[in-house]
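Coming up is one lone chain in structure tokens, specifically the form predicted alone.
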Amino acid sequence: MATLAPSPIHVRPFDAPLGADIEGVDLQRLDDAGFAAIKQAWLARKVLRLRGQDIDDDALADFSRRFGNLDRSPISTTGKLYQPTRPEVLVISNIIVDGVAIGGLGNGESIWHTDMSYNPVPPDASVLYGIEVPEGHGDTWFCDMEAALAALPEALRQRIATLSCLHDSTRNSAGELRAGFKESYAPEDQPGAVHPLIRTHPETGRKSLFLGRRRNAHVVGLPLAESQALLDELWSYAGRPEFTWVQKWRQGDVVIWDNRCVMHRRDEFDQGLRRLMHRTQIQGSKPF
């Protein structure tokens, strides 16, 4: 039997800053073609969203590689992998079995922020599968930091244009502590990754606000007090509405977002409904 041509691809832009749906792709059967028609969608859109898959981890990672090598995932609270034989996928999950967890983020609310940032290097990207999911509940939202970064008053820009900022590595997108560190540490001991406050895309050249997360950031260089007041300012952009997109849940769906110019997070949901997702990550490039 001849083998089926793959469909023609279509990009359906959301009403919103960014994102995008894929229509017309079969993960499994991705050519080469339709690949560069997604990687150019992607850049120009920022997040994909790509509905009735039915993938395995193998299939996940394949596709995920196609942008770029796989990182491997990030530290949990136990210390351990959660997938030991696949280190490079990350299982999401508030599902207990005899009384362990089976991935990591629980129910809770997911705060904003950019993956990994507290890396020297952080992802350039991340593709989230939805194996299990509650529909209507646990939604993720995206925001677009260049629209962030390009809202701030032009004095404002002036003023980071040059300043860097440390990202904590001590507490997932959870608040949970990760294995290893302490509850608390003194400014100057913080541990993470220093990154400029603004950041140039590798690929597209645009700029974008590079947060990364608020909990025990500090700017470089500024005292406590003056750090703390223009975080809140800047954070004071992120999130905003005119920013934002917001991905409604369907098993089946894999979301594609670009790590290096889009924050996101997840809305808690009640602990009795099941959710099961397993992610990957690209590795990225210094932060410029």
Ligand code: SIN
Contents of the next structure:
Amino acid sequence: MATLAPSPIHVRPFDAPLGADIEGVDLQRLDDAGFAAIKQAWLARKVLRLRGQDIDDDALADFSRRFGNLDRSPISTTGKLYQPTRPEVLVISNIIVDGVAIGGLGNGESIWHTDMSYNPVPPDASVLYGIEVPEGHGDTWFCDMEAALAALPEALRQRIATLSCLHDSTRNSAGELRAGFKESYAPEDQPGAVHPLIRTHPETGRKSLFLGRRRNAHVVGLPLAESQALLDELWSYAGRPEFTWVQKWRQGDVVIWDNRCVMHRRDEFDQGLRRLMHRTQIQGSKPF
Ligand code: SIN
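Moving on from the form predicted alone, kindly provide the form predicted in complex with succinic acid (SIN) as a structure.
Time for the whole complex; same chain goes first.
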């Protein structure tokens, strides 16, 4: 019996500075040539969406692993894994079963952030799969941080060229305290990781503004007030509508983004709706 040739892959860029739909891919049957096309499109467009997928955690992890080794999921508010047998798969959900949350982040807003940049070696990429999705609610926004950097006035860019910033590890993007951390710290004791404010992408060579998240951030070596003023100024460039694209979820969507040059946030949604997503994160390298 003749084997069917894989269908051609189409990359359809969104009308935005970043993001594209990948069409003609079934993640259960992705060959090396198909993956190479996806990887190339991803480096060019920073965020990709593959609609209509029907995969389990094994297939999600197998696809993610083609980009690199997988990171463990982030520390939760309880200190426990939502799926103890799958430490590499993070459950993001507002669903409560018998009084217990089956996943993290709930239904509130998740503020602009870069995944796990509070670690010395943050993940390169995250892959998010919409398993149960309330259409029209809980949209996820992505911001092109290369475009944000390019928009900075030259003097500001020069000023931050050699500066680094502390990325706070105590709270998740929903503002919840992670297990094992105190409510507050003196600025000099704030737990987290220090990274350059301008990051060079190790694969494309392009530069981005690398902010992580605003809460408890501190520019190393600056007095508190000066650090706050500088960060406020930098953040006024991040998240500008002209640098963003919004993902309106459908069940079966798989979205992969490049944490080295993209930030994301999620809209709040009604707790009466059910939303269930599984996420993997791909190990990266130390930002420079
Ligand atoms: C995340 O920050 O990875 C979650 C985004 C979402 O829930 O849409």
